[in-house]
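One chain comes next, on its own, written out as structure tokens in the form predicted alone.
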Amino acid sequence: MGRIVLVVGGGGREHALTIGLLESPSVRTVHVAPGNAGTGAIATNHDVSAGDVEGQVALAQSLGADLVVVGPEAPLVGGLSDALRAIGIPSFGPHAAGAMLEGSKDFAKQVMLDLNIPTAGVQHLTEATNLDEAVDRWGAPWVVKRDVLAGGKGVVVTEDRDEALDFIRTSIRSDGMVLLEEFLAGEEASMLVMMDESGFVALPCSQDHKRVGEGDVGLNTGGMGAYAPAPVATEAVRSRAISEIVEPMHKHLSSQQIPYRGCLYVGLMIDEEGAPSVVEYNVRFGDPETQVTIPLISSDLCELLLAVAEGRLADSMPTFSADHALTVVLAAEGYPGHPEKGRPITGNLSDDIVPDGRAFIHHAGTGIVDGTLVSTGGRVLASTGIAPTLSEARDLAYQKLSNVQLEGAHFRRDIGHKAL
């Protein structure tokens, strides 16, 4: 028979969860909401938004669901999940108590503080607050975060002390408070951690591209590509990642009336001598992360993604390849400020297969107008290379993306350069 599995969100890291789904042999059929061109093609879009929780829910009680896998983090703090096992639907992403560790900043600090937690110092500042002390007491770069969900874009790191007070007082005439964290030194990676009452289990390491341009610089974005696994993680990290970070988080969640069952995203920066700390948790895949590192999962990706939903990782632990991955996003003209949609996509966006591994395209920002492959957001699509070594899979990944078109479309050559 096998199992009906509904996939909540319409970008990136959907298309990936999607493409690893209709891989594991105990999946029949995948749907998504809302979905977009490339989910479109594999499996069933439904136009319900990712943040219509009643509509998500009814459309898993309509298509019979064996499984939701919850995308995105506004769905999981307005209680997607909630209402999921509510009606005995198993549900892949944290109840809304746990997902207030992405949902509030100050929330994630406090529980981090609470259980000794190696991150930043933290100052809350308000309109009561001696904004010129503030800034002057660590000295730049200043990192500036918002309280509230922001899509990735609610933080400032600068060296420019105007810009940082400008962001600080902008945020608390929106949102009557902002964090100024202390400025962590070191490279940054990223470790996924599947994580239930019964255990957890880390995902090989990756490392994002956060800013726009090659070398590491100019604005914040979303993600302009990732690799995976990254050697910066090493076994000595991981373990004391693990030892430090990890399991105290892990004992915590678990001790709650509700346990947390999900995809716990830790932002590890690590600095020279190997000790890693906490720069944000998110409760659920990152994007592009999940690009590279779903298709290391070398076991049925459907029945550890249900194993997680229904408390019972211990018993389901995956298995990965000795394979890397990478993945370069290709952006919109104007991203990532305002960027221009509505512009067709051509080119050979089908998989390519060599003899010792393939690159293929995760859409994300796409969708068919009149028949035609147009952009539809400010991450347009990535090009993930997979092969035995990271520079096969580099070479695979930018050899997939010269083969396709969007006018203005701009992309970072540079994705995986601190490992190679």
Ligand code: AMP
The other form holds:
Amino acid sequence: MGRIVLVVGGGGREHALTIGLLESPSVRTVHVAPGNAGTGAIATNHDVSAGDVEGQVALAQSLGADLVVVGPEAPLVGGLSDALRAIGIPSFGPHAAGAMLEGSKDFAKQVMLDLNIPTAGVQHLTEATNLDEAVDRWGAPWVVKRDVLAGGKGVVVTEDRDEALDFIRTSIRSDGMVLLEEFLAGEEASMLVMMDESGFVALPCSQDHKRVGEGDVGLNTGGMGAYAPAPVATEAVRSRAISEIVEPMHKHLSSQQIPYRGCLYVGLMIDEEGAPSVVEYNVRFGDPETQVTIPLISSDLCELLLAVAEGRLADSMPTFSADHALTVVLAAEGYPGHPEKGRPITGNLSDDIVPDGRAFIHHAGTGIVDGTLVSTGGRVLASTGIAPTLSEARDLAYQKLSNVQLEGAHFRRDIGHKAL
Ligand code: AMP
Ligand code: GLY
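Condition change, the form predicted alone to the form predicted in complex with adenosine monophosphate:
Entire complex below, previous chain first.
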């Protein structure tokens, strides 16, 4: 016996979920759609795109899936969990109405304001707005956000007034409106919270590295590396975040007609005094945060995700290991602009087990063409180390990455620097 699980998506996050599920004693087989070369090597890939809601439902049905785990936001916003639940298949990930917390930054902001959750102030800018007055209200730096799903690329944070105004004007032209937010100073951390109507659990906090360049400079990306646990989220910070942010959200989401069942990703800004506020919500696991968080769960991952999908998390709380994890993203030449694809990836990509730790490759934008492993996306793979200390985890991850070759690729050499 054992459970049949379908993972929806094809990035590093989905590879990490697939590894975690295959390590679960309760699992028989894992299917991934569409997957990548990494998931294809350990599970069964299916050629159905993540955003194809009908195709994913048909696949889950034909596989007789006991659980569907939805990685990216687009199928959630598109109603995949609603459609699966309607035919009795448990789905980890919120219904479409819950997914609006990520689908619309404006909606998320309104929920936070209604619940008195600490977050940056916001102005709505349209064609009718006096833009000079608006940008001078809070002054530099300016935080401008398009209210569309843009894979982490719809946000500009800049000290340059003209750049801010340019982005504001282009966004209003294409979307009809744009949000201008108050700038929050501090350090960021990602808090992944699994929740259903019976309870919630905050996983160890992690820290992503969103800018493309070392020292946090350059363009925003989907994330260039991460580590967990992040010491900036001290016990005191975590407990404030839970009482001021997570508890009110959980109470609100559980009181809805259809409760929220999945991961609520709380993007935190922690100020000098240790006060947390919300930068953004996502309705899914983070990428690359998942690669450093899932390995720290020591209990059966499948039973945990299934419990959330069925609304009985309170009876299935996870346990965690005391290890540290760090992952470094290898990005294609040109990323985050126009990544070069189709280049061969060579080197030692197999898992390394060392005393007290391990190092392995999480595949993201990879595929097999004519028997050769090639790059297929901007973030190609992530090298991950797990060890008793953060510095050992870092050494394992960089050591592993030094044995991988991809022409023109780049990575940050300072992942974890703030904690080391
Ligand atoms: P978002 O897509 O909303 O997470 O924004 C992307 C990135 O922009 C965040 O990870 C932050 O680094 C930065 N950012 C967003 N909003 C703010 C803010 N209000 N103050 C400072 N930085 C921000
Ligand atoms: N790493 C940021 C995100 O997943 O949204």
